[in-house]
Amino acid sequence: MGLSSAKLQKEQSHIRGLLTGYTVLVYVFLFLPIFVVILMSFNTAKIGAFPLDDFTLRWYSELFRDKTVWAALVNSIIISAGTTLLSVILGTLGAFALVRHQFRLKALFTGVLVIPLIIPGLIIGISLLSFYHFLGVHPSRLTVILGHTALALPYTTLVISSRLEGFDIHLEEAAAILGAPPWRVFYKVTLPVIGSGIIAAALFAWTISFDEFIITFFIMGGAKKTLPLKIWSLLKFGISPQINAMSALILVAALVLVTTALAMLRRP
């Protein structure tokens, strides 16, 4: 019996070792390319190759002096801000509808809500372009904001719904009994409790909009570009160190936003 137990523990230890090694290899495969991009952004040579010639901040300096990059960044910030605001407002309303109310066709409403999570971005982009053309609407920042909102809305609604699920509705009832009007109940009681979920949803919406390329490519129109579109245009001339520097900055910013959103979701 003792030998069988020791053998079983040895086998379990061996399996855990294999799973750990496999997990490490998967993470290395996923994140090593990101590390290489960041590393190449500090290389003095224009062609990324190992070994590195020397470390420099030249490409970041040139990047910050490029006015077209700043114009694309401003467009991305405006679009992301509009998308975040609209997604959070609609997501909050949708979350209350899903969690607090029972109504006919609720299952259909939920299904329609999560469709953007299933349909490829290419199809969404083509569909939006055809829809805007049918309505006679010219592509602009507003059309991009609406398109990004359609993509981010399922995330914001589901994130806020998860916070609202654990909310004790008796707190609102107590505040109402004490004479607080509905707007004050929401502002003083409900909002502080679900606030972390709203912030996390906003960060998700911002990240999704800021990084989105496919939908933006179809419905942006004109000479205006977002930062991902600017990177795409630069790729026509090959992968330059300037692109590596830009990619490194976007990767770091996206990582910070997503990490913050996940941290907000874990708050009690």
The other form holds:
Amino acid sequence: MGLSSAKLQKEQSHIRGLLTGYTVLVYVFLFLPIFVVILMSFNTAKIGAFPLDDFTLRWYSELFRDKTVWAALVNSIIISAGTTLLSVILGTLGAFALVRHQFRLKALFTGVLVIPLIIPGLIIGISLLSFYHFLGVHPSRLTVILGHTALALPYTTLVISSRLEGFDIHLEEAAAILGAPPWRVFYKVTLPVIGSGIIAAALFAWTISFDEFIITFFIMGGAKKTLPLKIWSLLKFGISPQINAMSALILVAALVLVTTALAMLRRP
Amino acid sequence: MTDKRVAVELKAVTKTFGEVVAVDNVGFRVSEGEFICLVGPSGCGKTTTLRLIAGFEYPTAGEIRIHGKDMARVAPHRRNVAMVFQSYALFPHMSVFENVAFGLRERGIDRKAISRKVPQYLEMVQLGGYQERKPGQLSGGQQQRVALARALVVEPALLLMDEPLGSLDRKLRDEMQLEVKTLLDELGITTISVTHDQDEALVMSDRIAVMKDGHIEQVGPPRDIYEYPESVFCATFLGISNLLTGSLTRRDPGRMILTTKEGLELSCSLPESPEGQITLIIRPERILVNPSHSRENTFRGRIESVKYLGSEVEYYVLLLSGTRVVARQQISDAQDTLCRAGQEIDIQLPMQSLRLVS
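Mind giving me the form predicted together with the partner chain, seeing as the form predicted alone was just shown?
Below, the chain from earlier opens the complete complex, with every other chain and molecule after it.
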């Protein structure tokens, strides 16, 4: 009995060792390339290669001096802000419709909502391009915002819907019967309670728009570049340390935003 | 009742949801300061009736008046009604103070009055010193008290309560029943409460309205409803009753005989002598077990099972005629000998305790 249990324990520890190794490998596979990019952004050598030379912030300061990069950043911020605003407003309205009301074909609407999540970005980009062409609309920030909103809307609607589903409707009734007119009920009770869900949705929308490349590539044309498009155009001259620096910065920003969004969603 | 002012009046109120009739031609009046309980099984329309009075739903037909004013086109926030919800519905993002202050702020009461009244009402529900807590940090009973304070602080014309004690455990519920009742009596506030808990209804109400399938079966003071239920439904919903169904085989005034289906012959004295099948009820505690002098309506039977309840004991007895009855006996002394299952006993159904129901 004692012997076999010792054997069992040994076997179990083997399995645990294997699992640990496997998990580490998966994470290495996922994060090593990203880590390398960050590492290279601090490397003095112009060509990304090991062994590393010296530590430097030169590429970052060069990046900040580049006016075209700043222009792209401003452009990206405007587009992301527009997308966030639009997709959060539409997403909130959509969430209320889906959660609070019964209507015909509701299941269909819910199903259709998630389709943009599974359509390849390439297809969406081509579709939007020919659609805008058909309408005779010229590519602009607005068309990009609309395109990004189509992409972000499923996320914002679903995130806000799930928050709204957990919302006790009696809270609104309690506020109403205590004397609050409908808009005050929304402003004082509904919005604060589902607020963290809305903020999370906004952060998701921002991240989606800010990092988006394919759709933007199709509908922005040669007009003003967003940051990802700027990186793309710089890549034509090979991977430069500036690109590494920019990637590292974008990565950190995205990480902060998504972590905040997840923390918001975990709030009661 | 007639000398008091009518606070709430429902006239032939009906509410349908599609094909379903949730509330069917309901009418009653509530006097100023009165506590009325709507009781009934789930789905009987009691909560819908309450929601109609609150203004969360609008009646399909009929009229609701609060202090004489027709509520047909009045939104909830203009009714000067307060409500305590079963889930308490405390605003989770606000402190206890802000929760209680909410109604006052919406009424445009000035800050000074608010900071005076909120602690006063929290004190009243024994929650002084809890102002800064969030609802999530309070126990169920404490949340219930905050909900009550939040409703009372606005000094509403009418207080509505939907299963107010339904989420509390039994011991706390028993304590709160009396406490809430006393508090509401002191404030003299008109209250309509909904519950499926018969004890709560009996303890707290001035009057009870028993509801079934969307309509009101009987309205009256708790004791009237318990002692003189008008229907089998009321007799069995509030407390337990033994049902004895049969027809009158002798109808001398002052002394009639009911012969049940099983052939049990019961002497009774009824105010009327209806034809056909009738039902009499008797409460278990009115049945005498092994009476010292066996008089009329005494029958022999065998105990099938015994239910010991601490202060009382219930005997499930099969009479020789085949009729089954439940008798309940007070246990007044530790030395009292209780009967056992299988034992034969005499039980008496006193004539004055038999009631005719429809």
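Since we're looking at a predicted model, the values are computed, not measured. Positions refer to the first chain, counted from 1. We call the rigid core the largest set of C-alpha positions that still match within 1.5 Å between the two forms.
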| query | finding |
| --- | --- |
| Shift of A254 between these two forms at or above 2 Å (CA, core fit) | no |
| G17 CA shift between these two forms in angstrom, with the core used for superposition | 3.5 |
